[in-house]
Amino acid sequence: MERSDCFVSVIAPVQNDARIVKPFVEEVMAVLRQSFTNYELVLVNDGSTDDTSVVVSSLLRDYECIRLISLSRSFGADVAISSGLDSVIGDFVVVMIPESDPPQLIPELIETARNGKDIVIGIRRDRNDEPVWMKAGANLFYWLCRKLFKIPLIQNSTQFRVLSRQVVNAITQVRDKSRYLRLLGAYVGYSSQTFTYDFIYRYRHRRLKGVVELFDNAVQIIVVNSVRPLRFASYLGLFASILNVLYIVYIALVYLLKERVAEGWITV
C-alpha cells in the first residue's frame, strides 16, 4: 500500500488513561506508520492523578514522533484538545478519544478530507451503552439546542473528526475561554461532512460522567452558545417591571380617589 505524503497530526486528550494509553498509542503509531509518510500524535495530559504521565514518558522513548503536553490541572476535554491544536503542525490533524475511538479509520478520513471536505465529523451510531435518563436527557438536551436555542449542535456528534490546515488555523484564532469544538467547526464556516461509526471499548465500563458535571456542561453550551437565555431573561424583567409600574399606579389610584382607605394598606 502506497503512503500518502501529506503531514497528518493527530491529538488525544488523555486523563487517568494509564491501563489502555499504551495500547491506544500502539494503534494509532501502527496506523498512521503504514498509511503515511508525514506524522505526529500529540497526547495532551489533562491533569491526570494516575501514572498516565509515566506511561506516556516512557512511550515517548519507543516513538520519534509523539510528542506529550501536560496541563497544570483538569481542564476538561475541549480544553486539552485546543491545546494540541494550538502546537500541532500537520496538513490536516485527527482528534480522537482513546477511550472509544478507532484508529483504523484515520486513512479512511484523511482521504476524505483530502477530496475536499475540511470538516470531517463524527458520529456515534447508538447510545445503547447508556442509561435510559442520559439518553432522555440527551435527546432532549439536542431538541432543546436545535428547536429553541437554534445552536447548530449534531445530534450525537462526538470530538472524533479531521480538521483541514485552514479549520484549525480559524479555529485558533477564537480567544473563548469557553471553546466547545464540536461548535466552532460549524462556526467557521468551511465545508463538512459526516461519518457514523461504532466505539470501541478500551475499559471493560464506559467511564461515564456524573449528572452535576452533564448539567453543568449542557448550561454552559447553550449560555455561551445562544442569545436566547439573555433575551428570554431580559424579556422576563422587563414583564415583571411592567406588572410593577402597573400595580403602583392602581395603589396611586386607589389611595386618591377611594374615600377610606384601610390604614396602612398603601405602605404594604
Given for the second form:
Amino acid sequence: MERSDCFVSVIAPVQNDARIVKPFVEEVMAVLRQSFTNYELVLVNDGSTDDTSVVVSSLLRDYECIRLISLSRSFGADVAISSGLDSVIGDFVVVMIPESDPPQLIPELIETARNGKDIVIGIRRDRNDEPVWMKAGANLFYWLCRKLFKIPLIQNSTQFRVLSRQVVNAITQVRDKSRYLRLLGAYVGYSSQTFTYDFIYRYRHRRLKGVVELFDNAVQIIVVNSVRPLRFASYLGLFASILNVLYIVYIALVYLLKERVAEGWITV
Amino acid sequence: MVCRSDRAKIPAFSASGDYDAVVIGGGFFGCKIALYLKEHLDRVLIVEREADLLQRASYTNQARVHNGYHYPRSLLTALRSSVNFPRFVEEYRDCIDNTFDKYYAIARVFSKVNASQFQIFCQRIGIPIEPAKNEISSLFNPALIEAVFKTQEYAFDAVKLKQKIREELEREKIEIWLNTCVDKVQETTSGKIKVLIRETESERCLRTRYLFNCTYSQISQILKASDLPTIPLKYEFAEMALVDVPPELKSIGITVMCGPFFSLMPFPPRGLHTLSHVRYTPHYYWQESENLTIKAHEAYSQIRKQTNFPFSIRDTIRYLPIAAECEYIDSLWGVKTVLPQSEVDDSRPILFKQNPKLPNLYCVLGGKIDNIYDIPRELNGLHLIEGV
Ligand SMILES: Cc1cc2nc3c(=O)[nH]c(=O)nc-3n(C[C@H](O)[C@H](O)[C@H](O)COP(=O)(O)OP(=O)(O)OC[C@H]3O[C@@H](n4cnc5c(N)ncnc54)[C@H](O)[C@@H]3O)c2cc1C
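For comparison with the form predicted alone, kindly provide the form predicted in complex with its partner chain.
Entire complex below, previous chain first.
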C-alpha cells in the first residue's frame, strides 16, 4: 500500500496501563509506519501508580517518534488528552484510548478526514459489556443532556476521533480549566462525521469506572456546558421567595384578623 | 615502526619532524590555541583531517554569539556569556552579522520560565531587553506565546572567521597540515610524544614536546586508540535545517524559550536561516563511560541522514504561523559534544585536561565559541618550556 503523504499524530492517555501499553504501541506503530510518511505517537501518563512510565521509557528507546508527557498527578483522560493536544504537531490528530480503541481503523479515519471532514467521531456499537445499572445510567444521562440541558452530546460517542489541524488549533485556543473534549469538538463548529466501531478488549476484564467517578463526570459535563442548572437554581430560589412572601402575608393577616393569638407566635 | 619524517609534505624548516607543540584539530579552538602557544613556543603545528580549517563543529553550528539570554536557569553561565560577548564582538568585528534583530519569545505551555521571570533575569544580569513592536509580536500565535522581547544577540560567519584566523596563522608562521588524520599518540623514552598519522598504505609519525587534542567529538577516540585514560563525554547527532525564510523573517532571528521549542537563526555563510529544535535537532544521543567509547566519526558517517525538517517545521508553524512559508534548502549535520558535568565547575566552563598518563598531552573542549576566552588562563598556568 502506498503511504499517504501526511503527518499523523496519535494521542493516547495511559493510566496504570503497564500491562497493555506495549502491545498497543506495537500495533499503532506498525499501522503508522505502513500508512504514513510522517507520524508521531504521544503518550500522556495520567498519574499512573504502576510501572507504566517504566514500560513507556523502554518503548521510547525502541521506537522512533514516540513521546511521553507525564502529568504530575491524575487529572482524568480529558485533561491528559488536552495536554497532548497542546503538544502534537501533526496535520491530523487521532485521539484514542489504548484499552478499547482499535489502531487498525486509523488509516480509514484519516482518509475520511482528508476528504474534508474536520472531526471524525467514534461511536461504540453497543454497551453490552456493561452492567445493567451502568447502561441505564448512561441512557438517563444522554436523555437528560438532550432533553433537559440541551447539550449536543452524541449518544455513545467515545474519545476515539480524528481532528484536523484547524480544529486542534481552535481547541487549544480555548483556555478553559474543565475541558470536556468530546463537546469542545462540537462547539468549535467544523464539519464532522461519525463512525461506529466495536471496542476491542486489551484487558480480559474491562476496567469499569466507579459510580462516583461517573456521576462526578456527568455532573461536571452538565454544569460546565449548560446554563440550565443555573437557571433551575434561580427558578427554585424565586419560587422559595414567593412562598416566603405568601407566608408573611398569611401571618400578617392572622395577626390582624384573629383575636386570640398565642403570645410570641408572630415574632418567633 | 619506521618513522618517515622526510616525506615531501613536511616543510623544510621542520625537516626533523620535531615540534615544540602539535595541535590536533584545526577548528576554532585548535587554531586559537596554536596562536596562543606560538607566543611561547617556536615550532607549532596544526594537524587537520579535513581539507580546510574550521569545517566541523566550528562551521556546523547555530552561529549564535551568546550574550546570556539562553541561560535563564544558570545565572553564572549567563553572566559569563554577557561578559564575553562584547569581547568577541570587538575582536571578530568583521566576522559578525549584527544586521538583524534578535527576538526571544516565551512560550505559554511547557516553558520553564515565564515572561516576567525572563525579563527580571535579563535586567538582573544587565543585558538589553524590551517588548517587541506589535508588527513582530503579531507574527506569533498568542495562544502559545506569552510575550516577545527584542534583545541583542548576533551571529558569527564561520567562513569569515576561518579567513581571519588563517591570516593570523600565516602571519605567525604556524605550520598547518591539512588532509592529515592523527591515528594515535605514544610516549617515547626521551619524554617526547610521538604522533602517528594514518595514511592509506603506511603510517607516518612526528615528535613533539606538547600535544593538544582539540578534536572536539574525536577527543576520546584518539585517547582510546592510544590506550590512554579517556574522558567520558556525551554526544548528540545533530541536524540543523537550512531554510529560506519569507521576507518578514529575513532580517530577524527568533528563539523560543525555555523548553522543547525552536530557534530560527541567521546563518551568515549561506545567507539562509538555520532552524533548530530542542526536540528534533538531536537525532541520537549517546554517552561514553570509562570503558566504552564510541567512534563518533564512524557513527556520523554511517547514520542515515534523514531530515527531521517535517517535524521541526510543523511545530514551528504552531508558534509562528508565517514559518509555513519557509523553504527547506538542505541540512547541516554534526556531532555535538557535551562536557561531562563532573569535569565542569561553573568557574571553568571548558574542558581543559592534562592526561594523567601522558602529562604533556592536554585535551581541550569548549562548549561554545566564546569559551575561547577561558583558554589563556589555563595555558598561562602551564609554564611551557621550549627546546628539544
Ligand atoms: C549543532 C551545534 C550547534 C552549536 N551552536 C553553537 C552556537 O550557536 N554558539 C556557540 O558559541 N557554539 C555553538 N556550538 C558549539 C561550537 O560549535 C563548539 O564549541 C566549537 O565549534 C568547538 O570548536 P572546536 O575547534 O573544538 O571543534 P571543531 O571545529 O569540530 O574542530 C575539531 C577539528 O578536529 C579535526 N579532527 C578530528 N579528528 C581528527 C584527527 N584524528 N586528526 C586530525 N584532525 C582531526 C576535525 O576535522 C575538526 O576540524 C554548537 C555546536 C553544535 C554541534
